[in-house]
Structures are given as C-alpha cells and as structure tokens.
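Presented below, as structure tokens, is a lone chain in the form predicted alone.
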Amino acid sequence: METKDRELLLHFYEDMLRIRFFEEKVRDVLLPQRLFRGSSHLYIGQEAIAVGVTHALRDDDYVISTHRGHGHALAKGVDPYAMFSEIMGRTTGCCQGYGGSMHLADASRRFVGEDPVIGSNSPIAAGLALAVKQRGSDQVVANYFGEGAVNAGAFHEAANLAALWQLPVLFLCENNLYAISVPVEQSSAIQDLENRACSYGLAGRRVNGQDVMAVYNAAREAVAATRQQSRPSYLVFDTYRFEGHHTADKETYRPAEEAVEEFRARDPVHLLEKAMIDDHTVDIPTTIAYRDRVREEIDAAFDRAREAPWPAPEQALRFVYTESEVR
C-alpha cells in the first residue's frame, strides 16, 4: 500500500473507522436489545471501498446504493445520529423513521439512497446521469451493487444505455464472493467480472478492494475520464463481507477458517493501520487517538438517537396517500 499524503490517509482512516464503530453498534448492541426489527446488512470488511470511491468525488456528485448501503451513507457524510434513528423508527431519522436500515436516504449529502432490490438501482442511477447530461451539469453519478447484481437484466439494460447515451455514471461493482448464499463460482460463468460489461463497449477495471488507497486511485482516474468525457466507467472492487449477508444469517453455506483467517488477515481498517505505521506516516498513539474520538462520536449519536422520540400513531399512513383537499 502507498503510504504519502498523511493528511489524506488520516481522512481515510477516521471514515473507515466511523463505519466500522457504526456497524459494530448495530450488531452489538441495536440487534440484541431489539431496538429496531427485522435484520440489517452490515458494511463490516468493506470499508475501504465507499471510503476510497468518496473521496474521488465531488460533494455534489451523486450516490445511489443497496442493501447495503450504511457505509454508503457515512462516506458521502449523512449523520450518524440521523441514521441511528431512521434505523430505529425515529422521527429524528434522516427519513423521518419511514425507510429504516434499507431505505436510508439523505438528498441535502446528495446520497439518492438504498435500494434493496437487486439490480434495480443501476437503471435508476442511468437515470439520474441522463438528467444529470440533460441540465449540462458536469456531476456524476455513482452507482454500487454486489457481484450478483451483475446477473440482473437491469443491470445489463442500465449499462447498455449508459454506454449508448454516453451517461455519466460510474458502475461500481462489490464483489464480496457470495450473492446471499451462492459463490460467485456457482453464479457466474465468467469469473472475469471486470468483462461482464465488454459487450457494451465498457472496459472494467479490477481493483483490490481491501485497499483503500488502490480504490481511491482505480476512482480517481475512472470519476475523471467520466466527468471530463461524459461517459460510463466500471470497476470491480475485490472484497469480502465479514457478516453475513444480514444479522440473521447462520452462515452455514462458507467455512469458517475462509472467513477468520484468510480474510480478516486482509482486514482493510488494519491493513491502513499497520501500513501508516510501519512507513512511519503515524504513531500508534495517534492511531488510538482516532479510535477513541471516533468511537465516543459514534456511542454519542447512538445516545442522542435513542432518545430520540418515536413517530405519533396518526402519522402511520403520511406519504401513502397524497394530502389534498377533498372536493
């Protein structure tokens, strides 16, 4: 790992670490005192990947993801205490308390949002950059979802009309081996995920995942070419979901020496760490530093959040219907 621009490595480190201590929060504590029902998809050993792909955007560049989308939401900057509380149902929630852990979305940090239903997001984010082409604007749009997305009719629609209309949109494909319980072996005839778009006329790129400097780089130059020639890019980030694919999941379908020793070795949060160490970029002590006000940020917001009040009953049915005066 590359290991120069200190200032810029410490960016990297605190947005890995926000969305690790947020997600530990989920799983330890939110999921076990039933503080909010049904499962979430955790972001855990994928760090790297939103943090990297973030800072090669603008702030008002676009985002729009999936299921699994908390860390998503944090690298574009949503608050945490906004989404503790969407998470947890509270009117204080970025949504108000209606979407929840798979409908977080905040338009004022230009995150468009989660959208559970693979594949789904890739023409709506095909979307949004033909509006985007329309207005003149030179933003760009990025759009994640997991190696099983690539197996969607609609992903494959989006990127044909992405590369035809020449939309700028950035594919950006999480590939963390298992689509819910499939391996990506089982599930896709090529293994070469980067050339799942080639018949498109779109080049992919493979890129380490677990490297947040290898992402920020392989993001640069693709959110570049994108926004200067108002074209659709693709990149393939190699990673791996240290959870499973939700807080429900027994995880029987992978073994678990594949996922406690040869992945977690390849931890992203560690891997930054002990690279900045050993080339003397930081000192442990700095390292503890950034952990300890991080985490107090995170125990803060889930503080705040929980507090936070909860929606009144009447207020059950506002947005289904439109409000209007009856004639």
Ligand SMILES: Cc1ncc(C[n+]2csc(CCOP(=O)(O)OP(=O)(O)O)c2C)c(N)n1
Given for the second form:
Amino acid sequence: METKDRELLLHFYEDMLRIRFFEEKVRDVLLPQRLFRGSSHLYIGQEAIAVGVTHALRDDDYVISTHRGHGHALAKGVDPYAMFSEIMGRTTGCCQGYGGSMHLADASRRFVGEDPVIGSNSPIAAGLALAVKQRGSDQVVANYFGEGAVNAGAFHEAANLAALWQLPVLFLCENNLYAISVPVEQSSAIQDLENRACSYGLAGRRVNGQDVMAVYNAAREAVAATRQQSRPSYLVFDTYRFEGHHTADKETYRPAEEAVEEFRARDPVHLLEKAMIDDHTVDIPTTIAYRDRVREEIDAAFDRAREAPWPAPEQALRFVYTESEVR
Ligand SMILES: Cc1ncc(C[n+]2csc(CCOP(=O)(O)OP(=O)(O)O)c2C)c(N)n1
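Having seen the form predicted alone, could you now give me the structure of the form predicted in complex with this ligand?
Below: every chain and molecule of the assembly, starting with the one above.
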C-alpha cells in the first residue's frame, strides 16, 4: 500500500472513531446522567458515510444536515467541545446553547446546520447552491437526508429545480431502512431509491454505506462532476442505524437479531479496522493507540464542556424576538 493511501485510511479511521466515541458519550453519559433535556438521534453505524463524503469535499464546501447530524458536523470539523457544550445548553456551545442536539450549526466550518424538519433541508441546499452559482464560485453544497425524506414533496421540488437550474448540490440519501418505525418497504413504492429522482434527469447511484472507501470513491466522482459541470448529483447509501430512532426509542418494530447480529457484522469501524489489519496497513497495537488517543480527546472535550458556564436566565429570549426601536 502506498504511503498516501495509508495516511488516508488512518484519517478515515480517526474521524470515524471520533464520531463513534462522541455518540457513545452522549448515549452512555449525557443521557443517563440527564445532562440534557429530551432525546438525541445517534449516528452510530453510519459513520463511514459522513467521513467518506467529507474527505471528498473541500474545506470551503457547505454541508446541510438533518436531525441525525452529530456525525456530519464532527466530520466537517466542528469542535467536539463546542458540540458537547451545545447539547448541554452552555454558552460555549457552537450556537451558544440555543440550538441543542438537533439544531447544531457552525458557520466557521461551513456546517450550515442540522434541520430536523424532514425534507426541508433540500430546498435550503438548492437555494444555497443558487447563491454559490450566482457568486461565480465553484463550491458545492452537500445535502444529507434519510430515506424517509425521499417521500417528502420538498425533496422533489428541490431536486427538480436543482436539475433545471443546474445547481451544484450533492443529494446524499442515507438509507438506514427505517423512518422512525416505518420500514422502507412500507414507505417507498420502489426499493431502488437511486431511481426516485430520475424523472428530473438525476441518475442516482447506490453505494455501500458501510465501506468508507466505497463511499469516498463514489463521493469523489460525484463531487468532481458537480463542481466541474455545475450540476446536481444524487447518491444513495445503504446503511443501518445501530441504535433506536432516538435515545428514547423502545425499538419494538424491528427484530433484535437484525440489529444485533446481521448488521453489527457490518460495523463500518470494525470493517475498516479489519481491512487495515488484514492488509498490514496497521498492526493491532497501532489501532489500540488510535482508539486510546481519540477516546482521551473526547473525554477531555466532554469534561471541559461539563464545567462550561450556563447562560444567564435573562438571556433566554434573546434571538426569539427582533430587537427594534419601533414600538
Ligand atoms: C416534516 C416532518 N414530518 C415528520 C417529522 C417527524 N420525524 C422526525 S424523524 C422522522 C423520520 C425520518 O426518517 P429518515 O428521513 O429516514 O431519517 P432517519 O431518522 O432514519 O435518519 C420523522 C417522520 C418531522 N421531523 N418532519
């Protein structure tokens, strides 16, 4: 293996571990200790998608995400400390604590934000891509959504306009098989979701979302086409969410053996680890050293965030109403 390939794989590995350990901290510490209110939509099992896609993007490209967006944000370089702070409502959060788990954003990383209204982030992505095009820039806009969003009218309006106006949007569907409790067979008339946008001339491509290299290669081709030809691309990733829809989900709708046996065997972090060990890219002590280092980084970010200041109560309504002189 060439050195640059080894470096790339190790970058993938580190970025996937960061997402995994971050999400495990939310699940195993923030949630049971009630360090935030409500629930959170975890990305565990889908890490290869955010990491493979982001490595195919440029730093100045935009990302717009969903309710399940911690992984997209971390892959785009949002600081784990600012994210833990945000989830726990502290002033050091990337939205000063006003956003929480489902409304994270960081303009400095061009992480436009999470958008939990299903389907509604695609028109925003198309609008952003229109602005990019009008500015004469060659940036692209990466738009993540789940397979549930493919049934939303807003997605189809955005896909049509993006194709009609040749806008540089990457439509990125993460098919994790369920929209809350509804299996994809019960929500989509056809199962080959890559064909759901072909009536707009958008030929989709189906990709193994558990294999980070497959994701990266497909995303690189799509990004190059979108950037160079200023036109949309559409990728559908086959994946699986290992946890419930959110952290309060009792998961009565799917068989335990599906989640535990069938899909755990396709854990994207383990698959990459095994592939790297099998072809002697790394040895086991190296993987352990990576795990220890990234875990320490996440632990330290969390410990700092936990000590971070709370907002003053009188700040609660800030940003709710426009400040104006008019009475
Ligand atoms: C417009 C709208 N309708 C319903 C909901 C409630 N809701 C939250 S998540 C979700 C399912 C989303 O499934 P999918 O798009 O496949 O993403 P996943 O959760 O699987 O990542 C629904 C219906 C919502 N947030 N927005």
